[in-house]
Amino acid sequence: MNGEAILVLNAGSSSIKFELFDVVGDAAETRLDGQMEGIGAAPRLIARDAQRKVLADRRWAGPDVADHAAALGVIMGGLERATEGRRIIAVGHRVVHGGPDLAAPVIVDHAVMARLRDLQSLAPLHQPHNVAGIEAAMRSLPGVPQIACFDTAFHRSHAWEADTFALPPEFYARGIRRYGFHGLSYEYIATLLAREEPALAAGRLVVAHLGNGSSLCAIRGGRSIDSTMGFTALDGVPMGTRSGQIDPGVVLHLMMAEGMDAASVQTLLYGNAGLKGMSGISQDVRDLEASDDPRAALALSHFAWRVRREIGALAAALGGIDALVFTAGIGENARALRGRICEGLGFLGIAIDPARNTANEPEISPPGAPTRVLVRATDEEAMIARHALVLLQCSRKT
């Protein structure tokens, strides 16, 4: 496969992220990666390559990139320079929800894009998203393969107990289940701790992805054993713009006593609740740390309170719990807020050593501590392009 790439396209609301890999032999190896963020409002792009070297960085007047399918032609224009004769062999996109029977990575077909369209409702931030990246990436590059890759798909080892919901079983037979979210990003770091520390990662690990969107996932030799996240991405934790876990009973209320619609509820959990609902000011917790509001500081505890119960209950599934580890954007660098969570899991064996997590270190426990409490970067570009490259040597043998 010399002088091929594989291209990774992550579509969100109004930006794409992409990353171009190199394909080494049976590796893939990142060139370059970027982001065409503010579509249709104030259109910025900016790449860089394998050191960080920044490549590119542009700003277009919003009605110039006012769609998904013209800022895919601003990259894809942009990459024909930069891939230096090699050929893009095939595109990966992360896609949020492969409901029940999409469970490993596939080659997109019509079928599967109807069944893709079909599951929108089911995450409507993200999936008409990734579906519009992928009509986009088909109309630019029509002939190579498009590959889905699912979010949902690392948790479909789940044990029924833990999948099902406690209503007739004929809805569980109709889709309606727990199918747990941010799995490719959990998948990275099950494989990453594999080859850092085999033994570690064959036990009993709570990783906490805790970004814009969060949640956390209880793996036990490198299976998913059960999330936070349910049916939508909208059950467990607060984030920065979703509610979280919240008693079905007030969005009952909030439609019958109250008079709102399901058009505004699902405005109003998916994007005016959690961090920016609770504060007011924002949904960033840079902003929130740095405030003197009182409620900033209030949604900042209810934050750490949450992600601290889930710990306690992700352990409880598994029987114990042999390291945390903390991913994603806050999990990654809020050292305050990490410290902070972990206050009061001393019986989980979970502690801070207090220099170390303001170095922000790989391993933030205190040296010996009985549960290893560590930091590491996911990529979830990076797991779709193995996806990606496996899936192709797959279909080239066959």
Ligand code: ADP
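Residue numbers count along the first chain shown, from 1. All values reported here derive from a predicted model rather than from experimental measurement. Here, rigid core means the biggest group of C-alpha atoms that superpose within 1.5 Å across both forms. First, how it differs from the form predicted in complex with this ligand.
Superposition of the core reveals a Cα shift of less than 2 Å for E361 between the two forms. Once both forms are fitted on their core, a CA shift of 2 Å or more is seen for V112 between the two forms.
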Contents of the next structure:
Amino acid sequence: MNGEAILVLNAGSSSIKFELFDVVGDAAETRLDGQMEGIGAAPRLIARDAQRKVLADRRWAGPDVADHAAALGVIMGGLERATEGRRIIAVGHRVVHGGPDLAAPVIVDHAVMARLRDLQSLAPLHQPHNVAGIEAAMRSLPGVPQIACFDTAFHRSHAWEADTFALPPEFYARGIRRYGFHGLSYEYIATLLAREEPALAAGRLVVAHLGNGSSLCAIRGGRSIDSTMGFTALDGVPMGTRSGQIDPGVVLHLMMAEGMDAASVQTLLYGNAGLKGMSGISQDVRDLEASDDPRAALALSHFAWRVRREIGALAAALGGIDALVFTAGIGENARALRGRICEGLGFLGIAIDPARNTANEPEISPPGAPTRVLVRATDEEAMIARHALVLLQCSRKT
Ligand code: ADP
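Structure of the form predicted in complex with this ligand, please, following the form predicted on its own?
What follows is the entire complex, opening with the chain shown before.
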């Protein structure tokens, strides 16, 4: 398939991230990436090549790039030059929610589109933007297959015990379940390890995807067994601005005893909690590590405590642990925090080699440790491009 390219889009509330991949034989190789942010407010487009050299950095007035369709129009204009005659053969989309049934990537047709719109009620903060991104891409690239890849899909292998809440069964039937998210990241790490070390990847892994959004996943034999995120991407460990797991009684108390309305609770739990809310300083671990404000230290301490607790819980779900894998912005970079998270996990065979950790080596446990501790960069866009390529090749054969 030489001379062909795959475009991957990740449409958020006010941004569209994009990455263009060259199709080289059976592989997708990154050519450039970037994002249009501040859609409708202070639009700014940044694009970089595979060596991270900035190819474009432009700003507009808000009304000039008013919505996702306009943003994609600008992106496509830039890509036309950058593709140098390569034909875009598919667009892969990151879609947050596939609901109970969509357990694998799909080519979007009218029926799938209707399904994705139905699922908007399960993820009202994200799904409508993902759908808007697909609609914009359909208009921009008519006739080009649009492929939806779901953050929930990798977790559809969960047993009912892990998937359900302790509610009457009709809630489960209505889709009130623990879906889990960051699935594309976990799938990327699982396939990466399966290539690097098949025996290890066939065992019991806890993967800690720690970024602005954070979760952990228990993987056995390459399949997701359980995850810290649940019905929404609010559950589990504390995040940059999200609270993570919170006693549901707190929500009831805030609303019933303190008179907060649903919108204010939502703003608190999604936007003003987590590292940012606890510290009152920043959601960024780098800022908190650089600060001498005691609230910064307390926020990091709580974060490490909760992540450590979840590692223990997921090791229990797996019946043991062969490797712990750190990934995403914090997992790949925050050496001191990784060390703190692993403190006291010796009972699971987990220890950190300080020199390896400081050097940010791919393996940060001591040589011969019973449980290996690894650091790997995740790449959700590459996972989407791969899915798109495989699906396209299958559809061409049939
Ligand atoms: P997203 O969930 O938006 O994809 P990332 O996975 O890129 O986020 O993670 C971003 C976060 O990673 C930052 O907010 C910061 O807390 C953390 N981070 C990135 N680089 C470093 C670093 N060198 N040291 C510590 N933390 C870092």
